[in-house]
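The chain that follows stands alone, in the form predicted on its own, written as structure tokens.
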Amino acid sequence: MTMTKADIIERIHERVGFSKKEASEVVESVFEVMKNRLEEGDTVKLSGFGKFVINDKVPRKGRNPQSGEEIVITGRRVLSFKPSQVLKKTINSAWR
């Protein structure tokens, strides 16, 4: 089962007692400040859930499988998430 961005927004509106206009609105900005800061290279911390990192890939020397053609693979930048060791602990006693 997967949880969307609506899920977040029907579970504030019912544990928090927000309309789902001002749930939305409060999950709209968590989200847009997380991605301004991770957009300036910031890394984006939660206590007791994890960190958002981004990392710098520099571009490399690769090869076409198919011809075996070198090629030049772009640089460019990726999103990591390293999960706090609070969730790991809450994810594998749950899963026992």
The other form holds:
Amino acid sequence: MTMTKADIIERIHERVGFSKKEASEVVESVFEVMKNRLEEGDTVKLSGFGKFVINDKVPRKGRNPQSGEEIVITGRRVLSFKPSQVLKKTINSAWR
Amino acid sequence: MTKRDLIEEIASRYPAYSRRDAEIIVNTIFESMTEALCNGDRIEIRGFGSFVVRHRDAREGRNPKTGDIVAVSAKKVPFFKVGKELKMRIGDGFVDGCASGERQAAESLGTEIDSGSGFPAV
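Having displayed the form predicted on its own, please output the structure of the form predicted in complex with its partner chain.
Next comes the full complex, this chain leading.
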């Protein structure tokens, strides 16, 4: 199964008693706030869940694996997620 | 930015909600996401990214300091893949392993680009 924003909205609606419209708006805002911060290059740290970190990659030489041709891989910003110890533990204890 | 800052920002965006409401909302979001991952479900947040849980088989590892062989048990590891919109916004010119120019060319030809990562396109 796949969880989507709709499922999260449903949860907020049930648990907080917000209307679906209100819940949908606020859920959208939460991700929007996070996106804005990440866009600025900031780290977003959510205790118990994990952190989203922006890394700047410098340009480097690479090779086209098909032709063997040497190319320059341009510098870029990438986003990585580091799951917290708590999240990793929770996932593994649920599975065992 | 921490969870606290996120809660503050939501509270200030919605003056009609109390700080406590904002806290419950933010916590509910990440709790329900944690639960989904515990069930082994995927999460797709359009415009943000997707999460999957991957299985890692048990293996023999080594203590890098001493070189001793240690048993590493099988485990589940959560992975995140950044969504297209956020990827572009943070300034990563590559989307799904294709330079944006190539992507545009592929799109104009109506070709599907499959990154083959097992992640849904978000």
